[in-house]
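Take a look at this single chain, the form predicted on its own, given in structure tokens.
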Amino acid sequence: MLGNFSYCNATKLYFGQDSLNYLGEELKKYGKNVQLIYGGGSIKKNGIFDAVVDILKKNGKNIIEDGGVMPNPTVEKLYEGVKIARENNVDLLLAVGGGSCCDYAKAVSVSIHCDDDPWQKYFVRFEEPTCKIVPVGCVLTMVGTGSEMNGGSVITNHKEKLKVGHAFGEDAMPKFSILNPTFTYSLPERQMVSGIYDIFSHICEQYFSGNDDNTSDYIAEALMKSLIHSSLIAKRNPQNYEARSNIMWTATWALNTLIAKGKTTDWMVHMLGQAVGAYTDATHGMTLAAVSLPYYRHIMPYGLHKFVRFAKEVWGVNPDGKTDKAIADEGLLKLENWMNSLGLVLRISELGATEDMIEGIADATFILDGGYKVLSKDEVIQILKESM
């Protein structure tokens, strides 16, 4: 049954082809100094940068550029962003890009007025902000993380070989996010499908926990079916607006904390994938894809009821004359076939992981207890070896 919970989401969304028109309306709520956060510069080639800068200038803002945010934002980049923000007394952090830019902006926002080392405070001790938080806004150009409507932030420390996420509270959530599906058209196919699997994994992390069959499970199943349908269309025609808009909307609902309600949630695929990413710096969605099937096959006996339901409700497996295990196995096979059809990487060795990294990756994997089975280190090593 559903337990007790509270739910609040502080982010205002503007969705659709005209959504950027509302940026000016939001900018009026904040001071003059805007830290404009973006990645490798693709937005300068596709015109999005110029469009955003034009709106900022029309609203009388001082623009402080903070480019070069990498796909896995580093602790060094976080320190750099905090320094920029402090020196310019910024009033708003505007992230224009994908989830990495949004994650980075939120990490900077809670660190500007923090007297402590933000890496130690937030990503080692997992403490909550006690200082003033500078507001964040997002203009999304890549979908997958759901970072546009949650308080999550993932930062990589290459020196310590750690990639760590922290889910900050509602005060750190973006105040607004602008979602125009056409802004995602210029993404390379590999990034598009990586984002699609990130979305799917977010849903699974919440779905494969508990056996309550509550409302959250029904919503999760609908989101998964919508994503599977739209992903195959987008793979064939990346500029199909209906498919790309449905994928974008599904990504937001997959991780805006709604479907986690009433669930313990698992997140071990992310812990495994992030540990792989800390060693290889591989694309996030691909690391998740590479560890998912070995992990799910390992825990399936402990949550067989839900894997049977997944097979029947999400993949349409006919249960007649089959054992529960056979039904569940067929569901995971259909998942694997879909992953292959998208061109996802299913082996961590293809992402740069080597046998001599396995022990270190296992040590870097945080063990959580919200899923069907609490893993031992030996089990983590076994799963990683099966992922090779």
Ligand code: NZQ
Given for the second form:
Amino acid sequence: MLGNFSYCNATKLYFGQDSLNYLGEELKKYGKNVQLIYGGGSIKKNGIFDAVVDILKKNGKNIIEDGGVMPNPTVEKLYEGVKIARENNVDLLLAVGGGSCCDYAKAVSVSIHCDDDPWQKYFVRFEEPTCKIVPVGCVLTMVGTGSEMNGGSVITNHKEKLKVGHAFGEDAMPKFSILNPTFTYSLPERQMVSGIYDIFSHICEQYFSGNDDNTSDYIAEALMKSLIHSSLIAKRNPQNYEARSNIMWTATWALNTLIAKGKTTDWMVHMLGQAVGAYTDATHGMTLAAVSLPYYRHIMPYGLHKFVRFAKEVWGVNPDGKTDKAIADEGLLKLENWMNSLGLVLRISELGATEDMIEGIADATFILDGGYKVLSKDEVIQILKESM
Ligand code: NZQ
Ligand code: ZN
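Could you output the structure for the form predicted in complex with the ligand, given that the previous block was the form predicted on its own?
The next block holds the full complex; its first chain is the one shown before.
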């Protein structure tokens, strides 16, 4: 049965090769002081920085640069961003980059006017913002997280060995996001495929939960099929516009909360992956890829009907004359083959995890109860060992 829900998505999207032309129109809605948030410098090499600065200047904005947002943004960087915003009385946070920049912008936006410590309030106690929220806009350059159209923000605390996400409500979603698939052409292949797996995992983790009679699951299957198809084209030819734009659009739909409506969700691959990330600082999508197959093989018996459906509907497995287990196994084998063909990392040891970290990674794994099996800590350890 579809559960009760409300749905609102507050982000206005501009999609396509001309989408940056609309930035000026959006800027007119906000005050003069713009905190220009970016990462380690890729946007200075591919020309996006110059294009954005040009539009900001033409619209008479004061640009307050806030670069150096690292992949997996840290709590120290969050404090620094809040300080910059307060000192410059910023009116808009403009993130130009991937999920890390966009997540960071959202975390800063809910912290500028917050009297409390933002790490404690949002990422330890999971409270909602009670202060004024400074608006966020996004020019996306890396595809995967869906951060461009959701309220999610993931912050890493290396001292506490925790990587924690908070899903803020609609007031903290980007007010607008500019999605130009050609902006992603300069991504190294490793980042492109890592983002592709992040998208796939977002869809799977909402799919492998609940009963089967839900519109969201049919949408999820269509998104997975489109992603598998386009990913193989993009791997062969990264400049294929159609494939790159399909991947970008799929990423947005995968995590703008639509396909979670009216159903339970799993999210344990993300919990495991984030804990691995807290210990290794590895690329987000790769941490998910490295724990997925052991996790899914572990929970398959508890949700066999859905793994059979996944095999048939997503991977085209022919069920004739086969047991349910054989069909489900074949589906996971096809998933593994696809992951290998993309060149994803399938072992956490290749991401820097060592045997002596397993206990700590297990402790840093939040155990959620929306999936087919609520894991015990021993099971988490077993899955992590199988992921080595
Ligand atoms: O920092 P720069 O120099 O820009 O380089 C980045 C970075 O090294 C590079 N890059 C981005 N666009 C590029 C480019 N290089 C060349 N050309 C371009 N066009 O790519 C690297 C990775 O960027 P990053 O933003 O870190 O990647 P991603 O978009 O995967 O974001 C990862 C963060 O998002 C969180 C992750 O946990 C992680 O912290 N997530 C956020 C979610 C959300 N808001 O809902 C959900 C996700 O599950 C995820 O947890
Ligand atoms: Zn993710």
